[in-house]
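The form predicted on its own is given below as one chain in structure tokens.
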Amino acid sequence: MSVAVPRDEHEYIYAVARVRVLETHLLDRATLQRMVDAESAQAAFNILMETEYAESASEAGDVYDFEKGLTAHLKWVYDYLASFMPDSFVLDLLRLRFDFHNLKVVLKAKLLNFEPNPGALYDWGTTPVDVMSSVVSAAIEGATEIRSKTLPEGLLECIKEVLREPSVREDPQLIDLIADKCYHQTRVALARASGREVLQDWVKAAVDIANMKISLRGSKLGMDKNKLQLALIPGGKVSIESLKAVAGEGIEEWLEFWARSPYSEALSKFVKTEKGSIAFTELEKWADSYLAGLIQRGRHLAFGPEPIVAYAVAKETEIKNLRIILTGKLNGLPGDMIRERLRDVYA
């Protein structure tokens, strides 16, 4: 993984020009509505085959295996972006989530002694899975110092933090909590080093929203105070000290806390009228749309990495919408219910 340094934004002129062409192929709302209104899941899939997804979707064969086509297309997007980027910083910032997802799978497999399903792993992160696996094995076997020239520092620190937790084998959820924290902290560090304000605001907001989800879900499920404090992530605009001070309180106290935060208006999107009742599906929808909208502020900049990041986020939002539509059609959901779940479109 590259170390992000402030670059001359003019170095991205060519990459931005290429992305402007890619933006013209983003699916518009009318196309998504056609898919929602299609008479069957297969008919919706056929509409998708009329778009730039045709080649990737053909790998799926039919609608019942649509996920294979969506995954193939997303991999193509990242490979294509890599072919003309002036450095690896932007793709590092974007592909980190695939690395940390893979690390969760590898750590659980090694600590709990099972073979991971190859389909559960991504092969377009910044780090090959076999390299990650060998380092994790060495660490579990008791290597006194974990080193790897090919494994990024953020992933190394995550491995160390997971293995320092004494009850991680008895409670594998701790692997997810620690890895998610390390993921966000690594992104915050990369964005800060880039010196780009839009990117920094975006990743800090992602930290805050992750903490909102952790706190509301954790309190709703009665998560232990110490576990909740371990899960909370520093680096957002909402201070970690103020978050930890509320840990152990109930759902009502957390709702009051977030009502005093910069995200107070968001609560009306997912808090139902009954006191303390939260529509977590609506929370996820709001979070996705909020973060996608935030990075879109950089979409129309003439120079710099922001338009490339904004395009990639728009593409991932598009794929999420396609997944919602095709899954809904396969399960016979009414069109109105599918439409309610769709994220905002930035085509």
Contents of the next structure:
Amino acid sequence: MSVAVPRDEHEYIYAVARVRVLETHLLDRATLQRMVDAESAQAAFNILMETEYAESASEAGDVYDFEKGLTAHLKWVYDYLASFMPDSFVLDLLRLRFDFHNLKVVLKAKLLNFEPNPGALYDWGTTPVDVMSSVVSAAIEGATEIRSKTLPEGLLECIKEVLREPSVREDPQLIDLIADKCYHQTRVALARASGREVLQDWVKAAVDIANMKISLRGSKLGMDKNKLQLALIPGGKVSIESLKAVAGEGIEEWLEFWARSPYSEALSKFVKTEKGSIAFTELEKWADSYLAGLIQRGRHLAFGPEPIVAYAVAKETEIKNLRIILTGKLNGLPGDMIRERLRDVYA
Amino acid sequence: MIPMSLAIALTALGGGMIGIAATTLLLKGTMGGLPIAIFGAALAVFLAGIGSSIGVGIAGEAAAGVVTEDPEKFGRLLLLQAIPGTQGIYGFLAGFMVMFRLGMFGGTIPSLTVEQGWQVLFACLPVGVSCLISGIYQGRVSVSSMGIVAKRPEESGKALIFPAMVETYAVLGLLATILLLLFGVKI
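So that was the form predicted on its own. Now I'd like the form predicted in complex with the partner chain, please.
Once more the chain from above appears, this time first in line as the rest of the complex follows.
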């Protein structure tokens, strides 16, 4: 994750042209419908075998192992995109998520002295897990100067910040909160350095939505105020100071605060249907669609990295949809119930 | 990349003209118009050539990207890549026109007054500058149109129209230069 970011929008011409063709392989709504309407989970899985998922899906063998196939496919997507990208910046914006997830697992394992489950780690982040692991060990043992070349800046900062927190061993949830914060801050910095408006909008909205979820959780579960203040992420469009003032109050205050934000219109869509009470699943679905919608605005630009990010996001949405369908099918959910959980399709 | 090449080309144009003007003043009376006329012909060829190189270049990158994923689209993409190439030809045509008008193919080196030299040079500017800029922008439109071919091959015909629109201004530039050389410059 170098911070030396895109030099020129013309450097992406080749990559964008390739992505234009890849976009045509995205599954359309009709295919997803067919899967939802398939008579069994295996039949739905067989439909998947006719698409570009065939190779990854065959790795899974049968439908009960579909997760393996979807994971293999996601890894393939990132590897494939990386093979023709002019720089790592664009993919870092997306892959940092996996790095920070790995970092959380590694930090918890090292601080609480247990072996991390290899299944919980992704092997397609920007940094290999063993490198991360050794840096974390060194940092815990008190190495004052961690070699900064071995790990990207954002991850390094995150390790330092976690270790600065005195009560982190007693309360491992702090690791999650700090890592999430660092993740968003790293992304905001990357997007800012790129100078691309659509990307900046997108990562800033992601910060706001993360804050929305954190503050909602705080309101619903009555989270500790100090912890809440620590968890809220600066860098979004909504002022963090005013949010800190109301965070931890009731649902009413939460609704009132966000109704005054730039997201009021979008929020009103699902808050109304829930009559004032907000279900996390609803919020989650709205957030996914909203963020995907934001980045899809950059899809038709002919110059610049946006279409590549948009494609990767569309691909991740597609994989999420397949997971919803196949899980639903395996558990015998009725088609309508599966359908209402599906995210928008950008084929 | 593009604004920079534009800036370099236009600076070369301005710098060259100032240079010639200075030399003419310095060598008052001893320098004829021929070098100025030749500079004009050279300008027409190289400015238009820069425009086309950039245009065809970026269009080629996009075409290569699409063909990597879908080799079947080669034919349609080739056409789109070739469109920004015409500017270079127009520039060459204008340069050729100058040589022809000056009677260079007759074997004798013509003698021109300084005034005639400047006339030829200015007559070359419409094609040079319009082809430089339209070549670059036509290339950009071609790149965008390749997105149409990649995603909706059945609409390839429409994809061709957008870059073709830009061609108008290169043609007008060439036309102006030819008319100026034929009827504007008195030799």
